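First, one chain by itself in structure tokens, the form predicted on its own.
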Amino acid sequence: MRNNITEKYWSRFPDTYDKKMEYVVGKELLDEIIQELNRLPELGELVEFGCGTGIYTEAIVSKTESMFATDLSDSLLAVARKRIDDHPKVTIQKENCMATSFPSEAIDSVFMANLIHVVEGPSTLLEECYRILRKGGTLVIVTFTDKDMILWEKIKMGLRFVKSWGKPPAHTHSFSPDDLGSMMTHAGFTIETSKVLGNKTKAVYIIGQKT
């Protein structure tokens, strides 16, 4: 039931999803995130959780040997399929990121953008990442945050969110780098990179390695 509620919430506006995200957090932050992804090393075989419409799939695929772009929403996956246009490296499929169909210790890298702060069980999600990653595998997380934002910018971003999406899910989080780093460490990851991106609006960018 909860998965159905989550899917319905984020599936309401597939054709305007990207525009709404840009309106809420700003193009400057989205561009900075993509610039960081462009600096990543080779990531081997990668699973992307919460690919949505595929906006970050496009940015990260060049760093992979192959990748699975996954999401819970059928309508967002349909947009991603149009965007990716049968890219030879990309397999698009529906997955519940909390309990996926991937074998244990089978994947080189996991990537998720703007997902962990809206799931009900972030620790469970990190445990699933750990399970499917090979030893030494890489976890890359980008997640919007209101940490280090001035109060007025927080208020304006909140109003833009409500105007675009309505009331946010009750389990929405806002992680600082320390918050997320602590959770990742507890799940068995060693933190390699941790920083906050953005000017007026912010995102946590963190990379860990399975130990």
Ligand SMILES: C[S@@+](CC[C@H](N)C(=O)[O-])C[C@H]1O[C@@H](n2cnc3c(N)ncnc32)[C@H](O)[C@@H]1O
Contents of the next structure:
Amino acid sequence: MRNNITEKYWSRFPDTYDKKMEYVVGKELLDEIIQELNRLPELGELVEFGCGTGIYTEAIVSKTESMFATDLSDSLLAVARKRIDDHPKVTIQKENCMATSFPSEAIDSVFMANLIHVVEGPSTLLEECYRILRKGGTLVIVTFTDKDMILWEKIKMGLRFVKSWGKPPAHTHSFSPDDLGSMMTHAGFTIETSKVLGNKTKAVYIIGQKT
Ligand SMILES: C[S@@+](CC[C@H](N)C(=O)[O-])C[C@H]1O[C@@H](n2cnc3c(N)ncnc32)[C@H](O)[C@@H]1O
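Mind pulling up the form predicted together with the named molecule next to the form predicted on its own we just looked at?
Every chain and every other molecule in the complex is listed next, the one we just looked at coming first.
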């Protein structure tokens, strides 16, 4: 039931999703995230959770041997499929990131962008990442946050969000690097990189290794 509500929420605007995203958080931050992903080392076989329309799938695929781009929303996956257009390295499939069909300890890297701050159980999501990753595997998380944003920018971003999406999803968190870092440590990851990206709008960027 809850999955249906989440799926419905995110599936409403497949054709205008990218424009809305850019309007709410700004192109500057989206570009900075992509630049950061371009600096990642080789990530082997990777699973992306919550790929949406595939904005970051396109950016990260060159760092992988092969990848699965997954999401709960059929309509967003359809847009991702068009964008990725039969890329030989990418398999697009529907998955609930809280309990996926991937076998345990089978995957080199997991990546998620702007997902963990909107799920009901962030710890459960991190446990699922831990389960499917091989020992020594890499977890890359980037996720919007309003921590460290000045009040006026927070208000403006909130208004842009409501104008574009209406009411925010039921479970929206705002993590600092420390919040997310301690959840990841608790789930069994060693933190390698942790920083805040962005100027007016912000995202936490954090990389951990399964130990
Ligand atoms: C804010 S959007 C981010 C999409 C994309 N990563 C991006 O940055 O443009 C959140 C995405 O997470 C997906 N999502 C939410 N809950 C999910 C779940 N339990 N399993 C898989 N995907 C989920 C939504 O369908 C949506 O595509």
